[in-house]
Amino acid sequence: MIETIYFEEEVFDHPTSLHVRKALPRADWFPIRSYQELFNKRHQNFRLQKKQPELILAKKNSNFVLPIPAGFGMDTSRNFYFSHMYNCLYDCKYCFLQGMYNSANFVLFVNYDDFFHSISVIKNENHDASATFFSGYDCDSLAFDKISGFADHALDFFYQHPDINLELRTKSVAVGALFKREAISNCIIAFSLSPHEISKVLDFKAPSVARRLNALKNLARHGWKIGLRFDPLIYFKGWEDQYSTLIANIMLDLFDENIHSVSFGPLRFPKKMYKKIVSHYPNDQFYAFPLEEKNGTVSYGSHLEIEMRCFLERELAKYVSEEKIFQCVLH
């Protein structure tokens, strides 16, 4: 639970704040100029704050939606993200937020109207071709959403423009919300998703696997769309019968009519990144496993990528349509 609450003095009566001081009445308030003072503080403990997070609450003035990074979307013409929130609930190893940010405080931005101006801004500037706006690139879309109450207001908005579609990706078993309104047509719940014998060791915090299943199927039943997210592929011992248990077990009760999409993609990091994040688990083994350095990216090497990619889409194929599978591969 969340005991300490920094806020900017502007949002202190915002109706996000007021929504938050409801679900967290427990909590100390603090007020501060910037969110910034705290969150880009250097040489913050990462992996001490992430035992007990802060969470600060802020104004974003700038930069609400930016294009998807290269190999990160699915097929539209046009695919944009936005964050709502920095950090994650979670705790997941492998996450690349531990190494893009020198805090584990949680960074709220109170304003949500303006993230949806400017994606109306951007859809009435591409009117003539489909777009796709991702939620959940810099934080989990659902996992916080009892406190942040943010999946009713986006939800609200693109139900407003059926034209452009929302992919909320998420961990999370939180998705009370989604069952009290009917299903949306443009909006995809994505589960992210790792075989159990890996999920356990590391997805710390995360609902369990099996959790995440019962949640997507009982959406599904209630008519949302679900994507499949299997990023990054896990190497270990075993690793293809344990996915091929884990996507099987998926489409057990699930079809795919069910099924808006499936993607996959392999573990990567730039180097820099890649070293703040070993730094946090000087003896762990899961970073012991040799990875390859190749113009600045960190992996298992195409060697190992390819065999992975191969075995999913071999897997995936005996139960969706080719034309909703797809490989992501962030440069």
Given for the second form:
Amino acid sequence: MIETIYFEEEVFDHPTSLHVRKALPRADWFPIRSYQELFNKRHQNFRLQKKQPELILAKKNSNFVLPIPAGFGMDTSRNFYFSHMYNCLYDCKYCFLQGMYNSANFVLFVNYDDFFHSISVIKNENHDASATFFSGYDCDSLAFDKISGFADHALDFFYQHPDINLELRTKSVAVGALFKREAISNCIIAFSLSPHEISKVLDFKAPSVARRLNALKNLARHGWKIGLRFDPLIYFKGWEDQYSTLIANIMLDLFDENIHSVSFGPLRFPKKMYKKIVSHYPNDQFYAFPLEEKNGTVSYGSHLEIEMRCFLERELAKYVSEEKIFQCVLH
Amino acid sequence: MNYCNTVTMGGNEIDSLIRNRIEFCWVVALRAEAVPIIEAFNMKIFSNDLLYPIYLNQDNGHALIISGVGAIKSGAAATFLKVYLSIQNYAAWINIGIAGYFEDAKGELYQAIKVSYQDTGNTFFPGMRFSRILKSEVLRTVGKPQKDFSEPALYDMEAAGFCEISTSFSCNELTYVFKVVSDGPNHSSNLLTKKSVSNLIENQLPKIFEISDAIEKLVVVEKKRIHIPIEAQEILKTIHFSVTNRNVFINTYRRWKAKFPDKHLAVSEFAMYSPKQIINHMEKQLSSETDSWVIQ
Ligand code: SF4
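Alt. form predicted together with its partner chain, vs. the form predicted alone above:
Time for the whole complex; same chain goes first.
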């Protein structure tokens, strides 16, 4: 449980801060000038912080919405992402946030409305094409929802704007906010999944795959459009059987019409990020695997990637129509 | 153990005896504050002839330096301790002492989790919080003993100087500031004596032991992460590595050891190998395992 909340003084009375106060009544609050003075400071130890992260409440002032980075997936003509939060409650061993930030503390930007305003502006500028706005690039979209109350705000906004899409990407089963309302046709709940055998080792603190499947199937029954994300694909002995079983289990009582899209992508890291992440786990078997570096990206290499891609495509094609399947490619 | 004998040894001998053992570095302004800590952790004087008095117990891994009063002295003493004993990067750095407080809480122990330096405006956020053991507070490091406690904070004269330097020795999460309230609006610091200062610290020893147990757990984690195993150190001592190859070797060795915990790199076997050949040897073994890679 979060024990310490640092807050920029100007957001102390913001409605989101009040929501957080109710959700974390026992936490101690300490004022700061700006979130950067804490979040960006030098000599932080990500792994030790991850044992007991603190929450920073801040106001975002610019860059609310950005074009998605190459290889994020989904072939929508206009893709953008926004991050109302940095860092994640969970602690997946392969998480690239560990290589991106110096700090494992959570930053929650409380001014959700400013994000939505920016989305409106982009929507008006791009009225000729349908745009998708991804949440969950710098965090898990729903894991923190009981504290942040973000999903309700986002869904209210996108309900009013049916011509643009929202993707909430998650491993969370904190989907209460979604059950409390009618499904919204322009909102995709995308679950990140991997076989149970590796998820139980790598997806530390995240809900089990079985619980995620349960949540996603209940949401599908409730009418929500579901995204399936196999990203990153992890290579290990017996991976074909394990992925095949996982996909079969997902599809057991999920139908093509429930599925908005399926995407998959190989394990990959920008070189600098990889070096930083490995320094967090120098003695870990997962990062002992001999990866290859090519054009500034560290990955399994084209041989294994093609093998995995072909296999996934074949398996998915058994259940899902081809136009819904996307590959997150290396750039 | 007679530490005065130890100091007469050459620098390398001090190094090999001590550098791997020290896990707690206490930086304390006054002797009266230091005495209860020195006694509690059975430290002995290392040398009286140094710039700052240093106390040690290499069996339990505690070292303490008495800095004198003031932020600059605190930072300088921490640096001296780090360099003189070649303290490793996984050690915890702890500043403990007395402080003024805006409320009447004489004798209470606080963890300072936000430290601001009045002189520079710099702010530090040392440590991980131990909220189950003690309360936390913000602290202002000031240049003179404080009479005006208008801001809701602790007031000391060292912590910011200590934080400025010590966070770079290991990391922010292994840098700690603890203060016992000695004075405030209703308790003048003029009435403090050496004895009363020592008593204030001594009365908090049960909590200080709890804190050191909690810190030790974090040090163990960090030590495990960055410590270079003896076997790899032996290879590095025997075979000449360039700086780049040294780093590649250490990283490859760690990956190799993670995959093959029961295998060994005996110096005798590899004495005739070049650094590149040793690295390739390990990479080859790792590559030969990819088909049967297990994640556990
Ligand atoms: S759920 Fe996603 S964001 Fe959270 S730790 Fe795992 S990979 Fe990172």
